[in-house]
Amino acid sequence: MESGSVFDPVSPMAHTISTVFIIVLIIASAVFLLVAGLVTFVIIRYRARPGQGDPKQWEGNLKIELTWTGLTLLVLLGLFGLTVFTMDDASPATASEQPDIVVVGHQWWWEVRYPAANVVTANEIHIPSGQRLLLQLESADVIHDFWVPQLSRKMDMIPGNSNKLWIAANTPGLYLGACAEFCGPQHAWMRLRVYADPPEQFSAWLADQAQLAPLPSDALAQRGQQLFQEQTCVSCHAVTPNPTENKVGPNLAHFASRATIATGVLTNTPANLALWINQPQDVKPGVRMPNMKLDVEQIQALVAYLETLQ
């Protein structure tokens, strides 16, 4: 399942937010229809007619004024109570909790750490379905905003400050999210994919992520590994899952197992990877990755190597 609609919540936190959103939408629609209907009635019923003088002027009607003021107050008090309940239900206290996952927003990609497993990855978050996890949200540069509509509420990621957010998925599936705070020219391509795996599958995935990818065995991939070390690739990207070796670019350990390139711009295929390495600024203008001016053979070798990072 792949989805991302706020109208299809799959966690207790998202469900309570969706419920209050729908209630507010219904009330707002009812108020709009009432006001629009009354305005339309008055326009038609009391429109000017030939030979008719000015209508009788009313200076006020206490009963009507008290009625609409009272009804408005009741609606606002009801929405206030519903909002307080929703806030408590969607965001329980987290002061003493240790985070299960740390997510760091960068221009324009996501760093994802699993502290207990000493694992780091990028742009894709895996969680066990049926369990509530605590995320710690940080930013490496500007203000970002973490939002996966079906799983939880929005939460700002502010430089120099850590926020915490509960997230859960009742059922396995792929849930789509994005940065919801404008953060620069490629804000629209700061996409996020959350995979809710069955608990056993998640445990196996996390164990695999902690392992190093096998060394390349064919000559072309070996040449690519050599190029990766000789060029500036290694200055920006780590290829081990250990958070202590993180650099300024996304961690590429197990890169070949990810679904997309450049945070969702391209699907992760050898042809798209070659395009990305060759012309990153054409694919995602403004991205921090430079054009390395590599020839065709070098690009093919790097693609062969990166494809081994399973």
Given for the second form:
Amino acid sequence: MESGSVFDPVSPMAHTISTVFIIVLIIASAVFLLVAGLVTFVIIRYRARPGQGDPKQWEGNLKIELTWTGLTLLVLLGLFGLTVFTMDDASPATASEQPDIVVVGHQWWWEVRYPAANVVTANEIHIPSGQRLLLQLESADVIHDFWVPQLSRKMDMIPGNSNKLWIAANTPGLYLGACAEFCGPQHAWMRLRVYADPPEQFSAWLADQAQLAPLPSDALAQRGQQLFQEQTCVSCHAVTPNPTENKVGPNLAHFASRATIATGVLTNTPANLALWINQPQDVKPGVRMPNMKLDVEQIQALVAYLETLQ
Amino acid sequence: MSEIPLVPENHVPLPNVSSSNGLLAWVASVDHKQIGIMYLLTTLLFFLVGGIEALLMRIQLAQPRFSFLSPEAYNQIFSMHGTTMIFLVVMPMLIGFSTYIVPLHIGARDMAFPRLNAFSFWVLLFGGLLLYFSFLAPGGAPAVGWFAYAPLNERPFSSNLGVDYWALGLLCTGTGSIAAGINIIVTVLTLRAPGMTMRRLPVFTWMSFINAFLIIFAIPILNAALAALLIDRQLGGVFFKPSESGSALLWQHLFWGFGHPEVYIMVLPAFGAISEVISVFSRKPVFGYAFLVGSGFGIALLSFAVWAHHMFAVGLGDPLNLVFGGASMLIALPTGIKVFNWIGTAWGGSIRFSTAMLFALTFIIEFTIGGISGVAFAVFPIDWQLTDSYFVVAHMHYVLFGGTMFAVFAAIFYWFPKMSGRRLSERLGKWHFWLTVIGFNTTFFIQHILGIIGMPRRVYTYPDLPGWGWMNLVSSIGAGILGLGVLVFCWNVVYSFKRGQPAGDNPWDAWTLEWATTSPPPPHNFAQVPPVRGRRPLWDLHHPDNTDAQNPKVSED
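Next up, the form predicted together with the partner chain in place of the form predicted on its own?
Starting with the chain above, the whole complex follows.
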């Protein structure tokens, strides 16, 4: 399931590309075998033998030249035709439709918005399986690139120049992706997880995301919530699913429901979360999150609080 | 024929430059041979530096989540590796060969503008040093890739001076390249020996000539982009700042407007060298001279019409994608013609497997792999998946290493005797060849698969997904083998320069004019230029009864 391979497509678009690629690979193999075969033949057949004088001196033959030029042209025309006939299926026109999801690339995380449901989340995208969804791809800083090989083609996220992209997953599952355009020091840890849920499960998830997580009941977590507000965490991270203002860090409204921390660096466990809050620059050097120089007790409280944000 | 005397045999093996002239004679030299050799030595040095950078990267990537290099260090090193190999190795190395060989090929005494020639070289060296000086600057070397995409290359995202050093360094090397291009064009047009018509130029010189036009049209685009970038960074301009109404994509159009012709700048002279080597070691004239040369023209023209195939993922829209995809496929046509003509050249020959020939024949196969994967990208639905993945890393190394560097090794083995008066060791050459072939393919072939299973390029590390770890380890082991091959090669150069077998004027029994003079040639190149009555003056000289002009099978098209 977590193959992430171009050859393991689960959407009509990715499937088209996979098929095109296989066809081209077959043609390419034939061309390669022809060239390599000819070279091998030449090496064996025309190796200099002792006492042999100069071979017959001849240079070129128009007919031969025209033959291989023509044949090459035919192959290329075939490839061009293949491109023309498949490009729409591989990347259907997006015209003026409203996007289902807006994904904004940041150094180095993904902001994910569901405009209709008024939900903001980060780094994990949930989609209903069996449906085609239109993404709008934007960037908040430098150029990023949205790439989930099993679901669709890749598409750049360009500041000042938004793009649209269809994705789909025919079968429920987790599909891995990543930023595919070099975007600075932590380009490597801009991983992306797309969960395709059965439609009713997706609807439930979305409805849940639109709600505030229940307020913490135990004292430690309540202390953590207080710290979160006091220690300026809140100036970069929203903890409501539909904040009125844009914050510079990922939305944490349902942080505890996500599988990873720091856009893929760590699995989301309390111990890892404590490590991350304590030493963000060790876990992900260059990341925008500063070391808040909290003590152990404060970190435990914050972890307890964040773990309640289901 | 016999009324013009042969060039007298030179019995002094080496004019001893080091003792009689000293270092100053090299620094102050305006001799194209000394400048050519300085180009080659400088670029070989940078090749070692860029190679060490590659090895550092492969160590870091040998296992998932490895922490051999910090992300900052890795990003600087991969940026410098690309910049170095492209601007300080491949391009100037080929210019160096042209500088050395072209005047000899056409029977000239020197380049048309010897001082400009020296300027070209020194400004290259200066640009290279400026670029490397950035490691000492606060914040270190540029960490934005060799392509330095906007707006990552702007102050808000790259605030230290690395990118400024990068832009200034490349402006220097670029200016030197343009000067070299002009010099080569004027040299070929004006200094050809009597009888050396354009239709008799050796294929290498043809490719250098065409390449020079590519250089003088493509590099100014880069220089303009670099100047605009410096204005943005130092004078508060907004060319590439989308946040202030500039355009991030403008940089890509300019950079690739230069960058794709650049790809052919890095391969055309290599094509020329391959044509010479295969012909000489097959003991036949090149097959389809007019097609080899004409396809060079075709590639040069088309190379200016394919730049946006680097931008299929930016969302240009299908009409534009089709134009650039179609043009990119079309460029495979002249390239394919070349491949078939090289095979045609060897066909029916009497092949001598010198190290130069081994590299040249292997070049055909490796380059074909890189060429085919290149055509696959022109079918842009495939590009939509694979661009910026490790598949591209594999593709471009098959073109630039399996292609150009294999050709460069062939050219070095072929021309080293002319330059030094001694042959490179064939025994060490075989070791070098096999280590290179095995190391190269082990390193890069598997990267095709890494790209297909979703590994993006330019990452300093990666999660431990199924297959990623061991495939990267294989690639890293390959890089080690490749490094060993390069070491053998370096030892071969050093050893053979001192103790190699003396070459004589014409060790390969070749036919172009450089082999008519001593090895190395005297400062004025030729005591007397042999008569040029065809494409192979020395063949005609040695076969007065069967000259190319008399042979109906060897026409001049």
